[in-house]
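We begin with a single chain expressed as structure tokens, specifically the form predicted on its own.
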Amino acid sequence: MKPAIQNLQICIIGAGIGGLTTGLALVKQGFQNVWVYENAPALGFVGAGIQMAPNMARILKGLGVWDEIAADGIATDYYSIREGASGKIMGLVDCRNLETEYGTRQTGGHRATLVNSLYDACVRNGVQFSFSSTVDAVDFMGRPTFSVTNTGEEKSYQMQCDILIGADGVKSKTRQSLLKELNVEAGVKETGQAAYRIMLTREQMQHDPAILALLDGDQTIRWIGEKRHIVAYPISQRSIYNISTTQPDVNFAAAASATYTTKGSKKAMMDVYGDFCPLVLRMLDLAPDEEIVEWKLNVHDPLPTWVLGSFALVGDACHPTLPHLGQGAAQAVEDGAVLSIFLAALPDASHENINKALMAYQEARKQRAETLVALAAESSRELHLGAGKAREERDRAFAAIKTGTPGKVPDKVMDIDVHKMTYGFDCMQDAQDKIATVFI
């Protein structure tokens, strides 16, 4: 890599999974002037459990962080789909073959382990961080500029860079600036869904043998009912049982721009799942009242572009998704890896070629990411069916795959054709194959 390219100043807005992966991938490619600006004062508490798919693990292996992350996680042997009301097993998928087919299995982990591992690797490899930094007033003309205000300081300062990356999540300010510049309206979209996220410790579960068996088991379990479901799996070397629910959103303000989290009511949660089986209700009842928090699940209308000049969006800033396919973080990780490959192939540091590289990134990523967003929404519809012929057909499909190799599974996260599309696609090789035509 030529010195002029190595020394390009690259600024990333947002230190989430997408921003951290992008920063790490860039320095691994040889870029030496990479900065990440984050509004929060530190990484802090970063959510609960996360399902890490084989296509995500493949990239994290290449970045040198997967072993540490996987050591704290639990690989899934079986995926169990159960009826919420009765608790009976509707379908059981053997996931062990995924390791042979795609290199790893689905692995449940703690989001904090993932984020901290990425952050530590970024620091070791020279990525610079500016926390407590609010970014606004983005100017996309020529070399991008933006305004930074540090917490506790009244005055802001201007930054200019060669490449600007917006990785600031579903409520992205950089996306808003992009759309304003393009005079395009594409807003946050209400899904009508919300989620409780709960982490139960071994100590909290130890007095109920049936619940403790879930933590010591080898399954990811999804209990499903009309308009609702719960998915749960062990993480953190089986010291924590991670529980994530999805139910109709009734507790948030109507405005799409309102806060996406609220203090939850344990009584309200128990009422929502009141017709689920006794095991589930005992499990939910173990959650301390003060730890009940509800998240609003929003997505975004597809954007006309992710790129303008020397600016590009990554992750939830451009393709937020429902969590029902287990691909939200994976697609942000793919974004960072692919972006770094095209930028590393720059023949020179000209604005023209930087834009070509960013447009190649968009061409490689946009359709795939948006297809998976749509597939996650489709899976949600199938999981949440009410009484009728459609649900009867779904349940027959679940019953047909009680054991053995995954086939056509209504829960898309365990469908063999979806695996081929998600896990079997090597986004890094695909990007490498496209480089020859980018800078013509």
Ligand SMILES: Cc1cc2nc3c(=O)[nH]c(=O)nc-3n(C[C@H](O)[C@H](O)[C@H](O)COP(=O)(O)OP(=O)(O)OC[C@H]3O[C@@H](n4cnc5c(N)ncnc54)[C@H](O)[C@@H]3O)c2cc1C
Second form
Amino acid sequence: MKPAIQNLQICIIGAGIGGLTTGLALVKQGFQNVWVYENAPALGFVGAGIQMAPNMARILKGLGVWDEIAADGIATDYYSIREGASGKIMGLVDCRNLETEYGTRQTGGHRATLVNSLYDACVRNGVQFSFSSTVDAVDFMGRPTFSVTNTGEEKSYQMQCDILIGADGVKSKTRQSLLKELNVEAGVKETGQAAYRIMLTREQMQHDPAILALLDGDQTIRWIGEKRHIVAYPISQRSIYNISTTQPDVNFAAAASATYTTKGSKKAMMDVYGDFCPLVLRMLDLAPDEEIVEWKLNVHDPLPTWVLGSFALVGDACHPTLPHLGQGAAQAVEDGAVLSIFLAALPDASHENINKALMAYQEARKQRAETLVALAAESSRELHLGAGKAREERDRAFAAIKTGTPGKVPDKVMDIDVHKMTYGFDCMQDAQDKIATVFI
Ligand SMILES: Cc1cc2nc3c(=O)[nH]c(=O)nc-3n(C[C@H](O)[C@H](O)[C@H](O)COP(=O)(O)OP(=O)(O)OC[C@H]3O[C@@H](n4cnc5c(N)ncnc54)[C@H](O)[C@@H]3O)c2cc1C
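Based on the form predicted on its own presented above, generate the structure block for the form predicted together with this ligand.
Full complex below, order starting with the chain above.
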């Protein structure tokens, strides 16, 4: 890489999974002047589990961080879809062959392990961090300029860089600046869904053998009911059982605010799942009152563009999704990897070619990410069906799943064609294949 390219100043706003992966991928490509500005005083929200899909693992392997992340995680053997009310198994998918087909299985991990591994690797490889730094308005003309306010200080200061990446999540300020500049309305879209996220420790589960068996089992389990479901899997070497629910958003809708998380009420949670089977109720009841947190699940309509001049969006800032396909973070990771490949191929440091590289990134990524966002929404409609013909048909499809051969599955996260599209696509190879046509 030529020194003029190596020394391009690249600023990334947000140290979430998208921002950290982008930073790491860039320094691994040879960029030497990469900065991350993060609003929080330390790494952001890490208090939950995450399902890491094979397409995400492939990239993390390439970045040299997968082994330590996988060592702490649990690869899923079986995916079990159960009726919430009765606990009856509706379908069981054998996931072990995903390893042969796509390199890894779905792996349940702790977000803290993932984020800390990415952060440590960033620091080791020279990414610079500025925490407690909130970025506001962006000026996209020429070299991008943005204003930063450090926590505790009233005055903001201006920063300028050669390339600016907005990785600031679903509430992205940089996206808002972009849309304002383009005079485009594309506000946040309510999904009507909210989620409780709970982590039970082995100690909390140990007095109930049936509950403890979930932690020691080899399954990711999804209990489904009308308009609601619960997904759960072991993480952290089976010391923690991670539970994530989805239910109609009542609390946020009743008290609309700028925040997407709120202290939840255990009673409200138990009421929402009151008609689920005793095992599920006993499991939810183990969660300490003070640890119930509810998340609002918001998305927004596809944006007209992710790129303007030398600025690009990545991750939830440009394609926030319902979590039901387990691809939100995976797509943010793909963004970072692909962006770094096109930028590393720059023939010179001109604005014109930087913009060409960013446009190539958008071309390679936008349709794929938006297709998966739509698929996650479609999956949630199937999972949350009420009584009627459509549900009967869905349940017949679940019942037809043959153990050992994942086929058509109404829960898209386990559908064989969705696997081919999500896990079977190597976004890094695809980007490499496209480089030859980018800078002509
Ligand atoms: C309930 C739930 C379950 C999920 N499960 C999965 C799963 O199993 N698998 C999966 O792949 N995905 C999952 N996801 C999706 C995944 O969590 C997100 O897609 C992913 O974390 C997005 O990463 P990001 O870096 O783009 O955004 P974020 O993680 O939101 O990071 C944005 C960062 O930017 C910072 N920031 C924001 N504004 C500013 C500012 N103005 N200045 C400076 N910094 C700023 C924030 O503090 C934050 O650190 C789930 C999501 C939810 C809600």
